[in-house]
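Listed next as structure tokens is one chain, alone, in the form predicted on its own.
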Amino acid sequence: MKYKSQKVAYWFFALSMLLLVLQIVYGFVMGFARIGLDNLHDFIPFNTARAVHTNLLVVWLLSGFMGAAYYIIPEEAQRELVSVKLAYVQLISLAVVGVVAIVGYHFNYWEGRKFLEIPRPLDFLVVANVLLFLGLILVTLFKGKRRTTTALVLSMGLLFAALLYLPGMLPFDSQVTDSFFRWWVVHLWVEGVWELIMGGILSFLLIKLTGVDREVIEKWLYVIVGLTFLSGVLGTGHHYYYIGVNKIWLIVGGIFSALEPLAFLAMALFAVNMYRKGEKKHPNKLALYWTLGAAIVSFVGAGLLGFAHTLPQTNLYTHGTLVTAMHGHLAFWGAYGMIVLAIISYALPNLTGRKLYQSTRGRAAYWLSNIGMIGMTVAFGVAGVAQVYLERKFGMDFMQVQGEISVHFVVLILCATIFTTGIVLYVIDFYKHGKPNDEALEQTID
């Protein structure tokens, strides 16, 4: 059974269409300024784009995380929305202050944290946005018929995600302890919380798409959960390898970044395995690729990739270099990146009306995106690993060095190119499926 308060999803999905777009242009444009190609320095410099580029990145990944919320929420606990209408005040609230923290990056307004540049006064504002959404969610969630564990696991993880946005607000006068509570906002987020929202997405995909027993995919589900916070939560450790805290954060960080894998690799192994065990033949192939495509492409993007660096051995050379870009383009396209995109393949059908399952233009747009996110991948890594050689081994000057690798992103915007093409096809699928109706929801095959 569909709700029609669904509908909201449709509106946090087209917001988080838009930001990707607007992502990807500010992506290209530090890719040109790489090759000496910096026309729009003036307008824009680099530090900007960079800000502009990775914040984007949050708050559509964001609000494709609500928008499934959203989505998921009324049908798990079989209930319609408590309030439609707080739920576009949100989503407005939440378009505001990412365009209101774009304008001021390129007025220079922002807090100088890495990852966390938005100015101070807006942070209050998130606050605000993030508590009326999860209010709707977790009133919604205890007001149904049902509280399934895929439900309490995606509002668990969203409410972790709400909470430890709040370290990033404390002011401190020493850099070390900046940067150590910092850290708890940007990698207990993406390697930590944001696994159990995509572990909750993940779920209610395979148990729509597969038709496997509930009760078998949520008993995964509770695997991933342990490792989850088995290794995320001391994972963090390194992060703290060189920035001025105690030495033993060298073993703990080692030792536990090596086991963060093991969570993604679940993921991979639990979406695999659903698979193979589902004898429903769902018609929505295309929304099926993303979500097998996601579980391993995380596993290899953000846990191997994540592991070929994150030991301390490793670490001390390759820490803030092209290295990390590498293993973090990957991790966030196959972990959450293209989680959203199936959520929204999924749902966009049973909003709209529109049973696009089997377009060319949406094969096209999946092959291309994911083969230009691997071309791109590469070109950071043989990049980064340049680096580190003539860099950290060798001694050559900073600017020097990025001279002499700048040839490497000649490739990453070839490889870029293919990866637009086939989001510029995506969010064309998007448009072309049309606006949600009340009468679409009521003919929704499961």
Given for the second form:
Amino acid sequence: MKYKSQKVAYWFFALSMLLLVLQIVYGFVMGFARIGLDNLHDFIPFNTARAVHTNLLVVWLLSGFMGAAYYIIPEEAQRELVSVKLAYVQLISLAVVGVVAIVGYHFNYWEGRKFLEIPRPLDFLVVANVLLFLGLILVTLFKGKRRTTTALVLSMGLLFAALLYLPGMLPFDSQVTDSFFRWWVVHLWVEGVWELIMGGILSFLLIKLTGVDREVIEKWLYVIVGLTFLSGVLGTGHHYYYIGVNKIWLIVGGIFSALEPLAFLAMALFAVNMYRKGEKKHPNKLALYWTLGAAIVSFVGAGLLGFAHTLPQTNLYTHGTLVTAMHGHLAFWGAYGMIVLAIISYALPNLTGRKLYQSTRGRAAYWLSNIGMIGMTVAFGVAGVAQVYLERKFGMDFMQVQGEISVHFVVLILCATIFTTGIVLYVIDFYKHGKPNDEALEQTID
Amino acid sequence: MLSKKQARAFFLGGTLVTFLVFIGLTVYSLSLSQDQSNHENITESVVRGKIIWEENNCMGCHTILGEGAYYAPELTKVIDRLNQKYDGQGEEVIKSILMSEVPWQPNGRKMVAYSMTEQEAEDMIAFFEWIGEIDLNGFDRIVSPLAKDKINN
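Previous: the form predicted on its own; requested now: the form predicted in complex with its partner chain:
Now the full complex is given, and it begins with the chain already shown.
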């Protein structure tokens, strides 16, 4: 840590950890419901658990991104944040909006639009919150001594993410148009601007961890985010194949979705090559694990598994099945979960002054969570493919098929337990680092 | 070798061009002449149905147009499907499920008991009827056992 105001990042990371654990709890509620153990139905029916699970995902990742920005921007701009007090106001209001939304979901207070369930009045609070955040980040950057590409790409990602929230707030009478613009938010976030955020964080971490020249890393950062947008924007078409809009999307979506893995492949190759090129031996190996892991797992989860069902001919059968859940889990974990855990692993020793990066616990957290998540992905995949064949090829009844595939959810729960063990170890590690303090100012290993 | 400036130009240029094409395609595919959803058939009842659909987060279990949570059946063409199963009584079955005060639980998997009024249940049916007529580029014939073609043959 070089600037006192970076300490605010710690609290965003702490909020992230808390929400991640809660997200997992609701995941288990759904897993058990799928094998017939839905004793909580009266209090937490499946649709509540589902909305909470996905919204917590979004909020813990956003909180992680915001923490990352509060840590990275002062260091890149070489000055303190313009206002630490307002940053804390923003943190608390984010937590409050999140909690109100989550509690509301248990009382039928929601909007019932997948991933965007937050009811309209709270949407305005989200917008206000994000504007405050952006204001703090952009003004700091503007007043800073230097404006680096890393900082610009990261800030651009955050700014566009905020702008793209707006199409999701437009009201429509038609389910088709509603769905169409809902994907403007969801797809253009996760397969567009969030990748700018990921790229920005990745580049910051690679500069710090490998010691490769900033100019080289940032040049490739441009190429990668360029590839991302080139394929990802028109790749939105893969959500439009079968929702009642023109066939032109079958061609456009098919071609550009097939290009999407290239951006992820480039990112993975880039990270691994920078690591091999780097001559610096940074002692924080855990942060390096998470960083390289994020680049590689996102290629598999988001790139390859996404491609596995975005060809229109395949998607005709897999659209609306558990195959989507298979891709979704590894993609979010690899691309966004792991990059947030990477920046936390890097920042935490610097914020607290406690250098716990040699711990067995930290390594176990990395391997268990990854092995568990890969197992979960396989379980979802097998269940999804079986569902496609039985239901869509052989015309079996939905619930009969669900009975046939429920065994895969037992496997899912077992793998989820391994994953959870990893995450719990990570959270313990987080806790053991203690609170951020000013003494850490001089002790940062860059 | 590529310079940083060229890399930036590639990023900014590529983004701008693809985004403009995307906007163009959006305008084209949502224009009235390209409508596949029978937009003129969206009555007040359909709109009320959609609002009920959203207020109860039905998508949190079911799927519609293939979008949702895969825990409960796809509801595109649900009326046709239930008509086939219950001798043309599809609408009545849907009404009784929605108006029921105890959870409907086919094969042990529970649905929330919504205790809807008759009007609300009818709005939901209007919504499903409108959804069922949309041209889904072939998906309507795939979703199990979306039966309109089968019934007519």
